[in-house]
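Consider the single chain below, provided in structure tokens and representing the form predicted alone.
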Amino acid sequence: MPLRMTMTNATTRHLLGLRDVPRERLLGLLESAAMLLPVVEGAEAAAAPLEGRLIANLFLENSTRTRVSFTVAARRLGAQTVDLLGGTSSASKGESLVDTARNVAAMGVDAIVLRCNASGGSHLIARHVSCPVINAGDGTCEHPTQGLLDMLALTRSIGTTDLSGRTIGITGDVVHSRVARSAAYAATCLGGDVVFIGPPAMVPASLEGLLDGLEGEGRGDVRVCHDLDAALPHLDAAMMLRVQFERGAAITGDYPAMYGLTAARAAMLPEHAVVMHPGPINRGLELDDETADGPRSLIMDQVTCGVAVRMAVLLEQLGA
């Protein structure tokens, strides 16, 4: 398959977040990823435009989907990968994030894919290395490729990248969620409205200021709601989030009853609405089995879209 990139700015260095990504670049990446889906799904043969390139996956936090899909994406494009994981890196000996990244870059890698627990960590190392840096999740800041894959799965399901008049509900531990932030930046950039849903400790009113300082004609809004049942009938997509206990999140015993998306509660959604989750799922907490695996669910589509999105980002960053 000849890989044609819809390049909005081939010299754009790094992908650190979606907050300030122009709509044109966002749409270009989504279009490019959509073109690559047949390769991911095995319907078309893969080309190897990144043959001879070396991608360093610097994952200082645990990951399954993101790390594996970046590896699959790179190899689909002909690149080689090297994985440096937190427990096996010198970071466990006290080496700083910057020093770790600088040493990896000095080995001649063509790009660094970084996951770390420091918010803003990707921005920090981007200032200290000469190769492209792709943020694979930094603290509670952003997870841009997750936001892109969420939008690819959603826009494919509804048949348009114009989310004007659509409402995406993001429910759960929003305050700790880099996924929620990137999804909200991307969805509102495409014209959609986002409603954050959850208990006040997880969804404080201050989140309504998430878009402060952002301008752009046609950008959607963000609002906060603490009543899932009241919001469900008005949603075009219900994205459920994992409770991040490792970041200090705490829930009360009635959390599943108040904010879990059961089959009975999912029936309150409009008939066309879809269900999403970035994974990993805590079944019985955020979603029950029937909803997670049901006909509304885009969860496996999100995983497939993740490989295509990461292929598109690697091609953009490496100029192929």
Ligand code: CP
Second form
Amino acid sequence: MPLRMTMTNATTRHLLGLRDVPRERLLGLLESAAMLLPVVEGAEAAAAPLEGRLIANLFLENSTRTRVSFTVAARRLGAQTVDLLGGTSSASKGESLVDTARNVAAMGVDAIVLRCNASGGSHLIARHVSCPVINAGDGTCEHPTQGLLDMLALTRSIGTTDLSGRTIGITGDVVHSRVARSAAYAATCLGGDVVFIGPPAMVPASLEGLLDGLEGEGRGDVRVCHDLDAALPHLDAAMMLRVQFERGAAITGDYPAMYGLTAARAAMLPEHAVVMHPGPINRGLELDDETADGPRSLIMDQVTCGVAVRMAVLLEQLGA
Ligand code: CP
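Show the same protein again, this time as the form predicted in complex with phosphoric acid mono(formamide)ester (CP) rather than the form predicted alone.
Up next: the whole complex, starting with the chain shown before.
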């Protein structure tokens, strides 16, 4: 278990997104997280390299997995946590995001983990506080620890972090999805190709420009497809997305028939292909029960990997 990772330069201060994260940092975080998995799974005793450190979880938008996962990760490492939730904070009285973060930082916390519905919110507060900021999902922008945990679960199931020649299908409400963006940045950084699948309103052609400015040796491509049945036989992983009704997503009555991954439709995947979903699932809409809970599903692995990834990120950010 890596007890000491050091912040080497400004590029490792904060974790705000995966768009600009170099491949070496991505691989380092995945390697560190993989080494921490036995602790998460209870097979190895936990050390306490972050004993005496205090991490503030600012969750101004609802969460189950990410908030509990960051708390478990911090406590596994010996750190203490303090939670500020949207409904009980003075944000409900109109206090700004920056003022909220500056006040919490002024109490001497060692890091801020931020979930908010403002796209770019974590970038904003990182300019106003002196402690590390970790983006736990900001609006429709990015969800970097979700992207990392998706890659950890996927690469462990494949057996390599080199995704060259692999295709990851990301299906559903891509236009509203910070999960899709972070997963696409990470998967293509590892050499994989991503195909965004869904109706044109959720998967506009403009998404093919997502990687503009990022072209580099070995990076995979992204493309758009509106026909799930045509794409399925070519996928190594089928990542299904939640329809984000709270962000204004609207579906037509034929959405489940066109884009829901039923057991019958999952049979069109290659035998080795896996099924993923970030949660929370709208069962019967994005996935049926048999597919969500079946042998191809990595969904619970994703959750377990999430704790290890967040431990690795906390160690990186707190220089322990
Ligand atoms: N995947 C995810 O971010 O879930 P929560 O919204 O429950 O944290």
